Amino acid sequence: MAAAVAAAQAGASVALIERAPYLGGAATHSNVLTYCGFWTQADPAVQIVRGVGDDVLREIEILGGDATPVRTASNVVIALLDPEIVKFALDRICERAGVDVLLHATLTDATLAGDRIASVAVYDHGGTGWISAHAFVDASGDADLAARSGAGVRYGGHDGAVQNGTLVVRFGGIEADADTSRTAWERAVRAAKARGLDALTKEHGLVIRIPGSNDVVAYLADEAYDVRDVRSHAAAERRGRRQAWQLLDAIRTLPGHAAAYIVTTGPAIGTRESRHVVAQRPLTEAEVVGGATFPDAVAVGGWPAEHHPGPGLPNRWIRIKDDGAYEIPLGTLHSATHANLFAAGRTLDADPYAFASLRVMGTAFATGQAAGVAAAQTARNGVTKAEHVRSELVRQGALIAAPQPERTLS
């Protein structure tokens, strides 16, 4: 969405292909009701994603939501979301930008002209049609466009390992004064496993109340699967739903939880990692956690490296130097094999722990906006230059430089 809006603001004619019936990605389709990566983790936190991402936060507030940053018990800064507000906010922003949003549409194929993508096949209930364009952004999460077009892609890290996914579950019916801390829920899950509930994987994870509703979302149903394999993916969804019902059994034993019920699962399991678009300039862990800067920076990241190695295994966190931020160069967004293909979000190229920071949604707004501008300029000029991308991003209100400690603002 950020790529499409930014490209339109840069003067391009833009189509956004979305297989779901709404925009929003993990926030609306996987129940991930936490925007991570908009702020640094310093105290006070500094907002490092502006531009389109900031437009979304403001639109959420206009519609009655609350996008105020909050610091969790794990000492990270997030915004809590209402998925219905997010859906409507994104609709409104895309409409104002003049983006042609094609919902219920699935990309199935692509054609090439030399080292450039020429067109893509899009399937909907009316059949398959073709869309031609001068430049493309793969923000599919799974690098589907890159894979269909024969671009360089890599599954997971260089050893093929990927982070596990999680089916996020939203629970209602929990009393307002009930203890919903992760430690209380961990005790309940451990006790449930001890009495024979055998589907549960993770005991300790994010459990957080959603303001306004008293509902609780839990990020505990971890699964390992290969998103490229429909049977593997589908089996993980089924196992995740089984976990959700066992979680419900577990928490109903806690004080104030006896009337708990499942509001919703997913709908889709939250995939953290699958394919990456092989880029001209991959990002490394040392650069991310060291707060690296680049002369061709087009986006800023500030979420710690949050790595999920497998179901039930402890997450590993590596915080960024001084709880600050790092810059993301244009080469990390640009395909190494296809001149008019750019990547955004979790399709980006990085080593495992750099990617564990890059993948979150706040940072995806920043890389999406940069990729959209780069694609628009490539469509117009045949090539793109970092200084031109940076200039247009600044015009659009985006941030392209990591804030320095001496000039941070609350």
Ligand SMILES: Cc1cc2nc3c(=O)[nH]c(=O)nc-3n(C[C@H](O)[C@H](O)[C@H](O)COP(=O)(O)OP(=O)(O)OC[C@H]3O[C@@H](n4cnc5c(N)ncnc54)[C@H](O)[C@@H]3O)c2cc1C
Contents of the next structure:
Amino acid sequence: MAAAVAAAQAGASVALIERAPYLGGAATHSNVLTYCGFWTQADPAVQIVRGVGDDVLREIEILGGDATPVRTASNVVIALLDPEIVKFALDRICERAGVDVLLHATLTDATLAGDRIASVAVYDHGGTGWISAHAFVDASGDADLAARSGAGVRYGGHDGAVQNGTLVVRFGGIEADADTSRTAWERAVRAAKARGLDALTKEHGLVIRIPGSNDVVAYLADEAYDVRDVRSHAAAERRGRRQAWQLLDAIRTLPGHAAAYIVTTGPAIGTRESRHVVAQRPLTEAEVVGGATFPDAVAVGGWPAEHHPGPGLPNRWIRIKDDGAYEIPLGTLHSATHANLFAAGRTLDADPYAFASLRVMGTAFATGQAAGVAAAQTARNGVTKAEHVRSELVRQGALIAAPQPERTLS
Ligand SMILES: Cc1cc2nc3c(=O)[nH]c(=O)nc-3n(C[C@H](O)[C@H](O)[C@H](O)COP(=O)(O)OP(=O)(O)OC[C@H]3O[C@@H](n4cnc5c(N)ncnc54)[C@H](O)[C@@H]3O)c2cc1C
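Next up, the form predicted together with this ligand in place of the form predicted alone?
Full assembly next; the chain just shown is listed first.
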């Protein structure tokens, strides 16, 4: 969405192809109701994603949501989301930008002309149609466009390992003053496992109250699967739902939780990692954690590396130097094989711990906006240069330089 809006703001004619009935990706389709990456973790936190991402935060507030940063018990800074507000906010921003938003439209194939993508096949209930364009952004999460067009892709890290996915579950019926802390839920899950509930894979994870209701979302039903294998993916959804119902059993034993019920799972299991678009300039853990800067920076990240190695295994966190930020160069967004293909969000190329920071949604707005501008300029001129992408991003109000500590303090 950020790529589409930014490309339109840069003067391109843009189609956004989305298979779901709404925009928002994991926020609206997988119950991931916490925007991370918009701010550094310093105290006070500094906003490092502006431009389209900031427009989204403002639109959420116009619609009655609250996008102010919240520091969690784990000392990280997030914004809490109402998924219905997010859906409507994104509709309105795309409409204002003049983006042709095709919902219920699945990209299934692509054609090439030399080292450039020429057109993409889009399936909807009218059949399969083709859309031609001069440049493309793959923000599909799973790098479907790159894979279908024969661009360089890599599944997971260099050893093929991917972070686990999670079926996020939203629970209602919990009393307003009930203790919904991670530790209370962890006790309930451990007791349930001791009682013989055998589907639960994780005891300790994010459990958070959603604004505007007493509902709670829990990021506990971890699963390992391969999205490229439909049976593996489908089995993970079924196992995840089994976990959701066992979680309900578990939490009903807690004070104030007796009337708890499942409001929704997913709808889709949330996939943290699958394919990456092999890029001209992959990002490394040392660069992310060390707060690297680049002369060709086009976006800024500030979420700690948050790595989920697999169901039942503890997450590993590495904070960024001084709780600051790092820059992301244009080459990280540019396909190494296809001249008119740019990547954004969790399709980006990085080593495992760099990716564990890059993948969050605030940063995805920033990389999306940069990819959209780069694609629009490539569509117009055949090529683009970082200096041109950077100046258009600045014109659009995006932040392309990591705030330096001395500036943060002043
Ligand atoms: C369980 C879980 C918890 C997380 N927790 C957080 C968190 O608290 N905060 C945070 O900021 N991030 C979190 N993340 C990470 C974050 O949600 C993702 O990395 C982020 O959503 C990536 O954004 P994206 O736009 O690249 O991909 P996605 O959000 O996955 O969006 C991709 C979009 O492309 C569409 N699409 C895919 N393939 C096709 C196709 N072939 N044709 C048409 N449309 C297609 C999808 O329907 C989807 O709308 C979490 C992730 C998971 C799984």
